Amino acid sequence: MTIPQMNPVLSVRDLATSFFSQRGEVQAVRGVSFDVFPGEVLGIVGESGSGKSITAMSILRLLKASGRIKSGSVHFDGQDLTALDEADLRDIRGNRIGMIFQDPMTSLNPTLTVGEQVIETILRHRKATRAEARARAVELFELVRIPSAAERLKSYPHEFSGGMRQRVMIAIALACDPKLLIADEPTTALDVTIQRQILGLLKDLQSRLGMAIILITHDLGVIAEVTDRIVVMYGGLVMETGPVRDLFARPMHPYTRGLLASVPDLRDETHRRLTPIPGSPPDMAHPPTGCPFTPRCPHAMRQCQAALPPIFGTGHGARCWLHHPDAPSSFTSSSGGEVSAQRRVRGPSS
């Protein structure tokens, strides 16, 4: 999908979110910026602890008591969500911005029927009678392909399978025709067959309803199937961003390459061993001065430890000193080969 020139439905700029405890400050998100355009599916991918879910929670200010947005802005439809009071924000949550959470079993109220949970969302944000809200709930269940929709409104969450509970969560998120849908790991607890059904459903709904979607996941297979652009996060930062085809064909950041190398390719008949990324993610209570991927990077150099690089490139760009204009031409983002010995020793700014 080619995104035409238009105003973004969501614009995140320099977003920084921290959590405070007796241990000190944990800098979960450290200056994240990206745009989401109308009708686009934007994927945010990264390991656990990379900051992707906290970014989503920060957008809607659904942080725990210890969390705080330190700086940055989140503009949605011309309003900065970080500056709104709680009452105004409640009018946006579940209404103009819908959200699908990771675990539907803990997100749904076990003491209420699923139909009642959809109906109360509609009554909260729409001028509708209870009969109209119920009719809308039936319509939503049919939209997300829940069989015997009218009858299943009377069921409780525990009476549904994992895939059906996730469909209920999608119905609730779509109840008020949101302009933007945030799906946080919507297929994590599901088996592969149900994952594919849910992804197909999301893509179909996006196409039919024309809403923008942010899809958050650690699964590159999920990202490849349904997104238009990708944001790769690591250590609370955006490390690479670009159109899905470009990013998979020409990964520019060593971290992105590492993620791709660790995914099995069922078409590969050579039985190639997977290549895991060595080491562990950084301690965000003590984030490094330079690139957070430096200790795990096969191309690390002194410059990587000394300073955090900017994002080099427009459209498809990466936060990596390997793409500095003064970098030796021996490195090419499409080769995937080893960087030169000169490069490892000196670096672009040495």
Ligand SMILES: Nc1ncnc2c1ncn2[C@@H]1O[C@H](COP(=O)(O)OP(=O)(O)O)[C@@H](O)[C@H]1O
Second form
Amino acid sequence: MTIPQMNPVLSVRDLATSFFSQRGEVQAVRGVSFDVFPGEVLGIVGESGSGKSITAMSILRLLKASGRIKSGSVHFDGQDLTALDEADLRDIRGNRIGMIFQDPMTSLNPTLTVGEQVIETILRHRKATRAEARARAVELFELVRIPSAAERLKSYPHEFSGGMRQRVMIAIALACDPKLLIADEPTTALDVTIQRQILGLLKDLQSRLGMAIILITHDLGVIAEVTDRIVVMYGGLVMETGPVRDLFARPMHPYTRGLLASVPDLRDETHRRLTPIPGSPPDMAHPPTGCPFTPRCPHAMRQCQAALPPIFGTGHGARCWLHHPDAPSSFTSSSGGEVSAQRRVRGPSS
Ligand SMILES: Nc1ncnc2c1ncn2[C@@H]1O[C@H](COP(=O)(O)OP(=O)(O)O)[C@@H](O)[C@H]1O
Ligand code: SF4
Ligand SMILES: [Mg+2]
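Given the form predicted on its own above, what does the protein look like in the form predicted in complex with the named molecule?
Following is the full complex, with the preceding chain placed first.
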């Protein structure tokens, strides 16, 4: 999908969030900026610990007590969410911004029927009678393709499979027609076939309802077919951002290349990772001054450790010194070749 020029639904600028404890400060998010446009699916990807969930939690102001937004802004619908009080935020969460998390079992109340939980969400945010809310709940279950919708409202969460529970969570997230849906690893706990069904459902709902979606995952392969643009995060920073096709065809950042090379081959029944990136992510209690990927990067130069690169490029850009106008050109000129095989495996169809 081509994104026409329009105002973003969500604008995150220079967002920095840290956790404070006796051990000191953990700099989970270190100045993240991105936009989400109406009707697009934005993927946020990166290995575990790169700051994806804390970015989402900061947007929704759902941080634990030890977490604090240190700086930056989050504009949604003309308001800066970082400046709102708790009462106004409650009106936005679950209403104008829907949320889905990884494990529906911990998000659903095991003591209430799923129908009760959907109806409760509707009544919390909308002026409706119980009967109207119930009718809407049936409609929502049909929308997320839960068979025998009216019947299944009477079931408890444990009576559903993992995939069906995630559909219930999606129904709850959609209950109030949100403008934006934030889905954090919504399919990670599910097997590969169910994952694809749920992602297909999200994409279908996005085009039918016209909302914007932020889809967070550690698996770049999973989201190639459903996202319009991708933000790659590492060490609490945006490393690369661009339209999904460009990013798969011409990854600019060595980290993105590493992620692409580690995408499992779906034709291989073991779904094994091809080539994992050697090494491990930085300790965010002591983030490096320079590029956080330096110890793992096959292209690292002296400059990389000394200073954090800015993002080079607009539209499709990367935070990497290799894209400085005076950098040696071997990396950029060889872009694309080594990942073209990956693209055939899981890249967006052209
Ligand atoms: N409650 C917490 N207290 C201290 N550090 C935290 C807390 N939650 C997350 N972090 C740290 O913040 C960083 C980013 O975490 P997170 O956003 O959850 O990563 P992911 O990309 O896997 O979603 C990690 O280094 C993690 O250890
Ligand atoms: S800035 Fe340097 S270390 Fe970081 S990704 Fe680019 S080349 Fe590698
Ligand atoms: Mg996470």
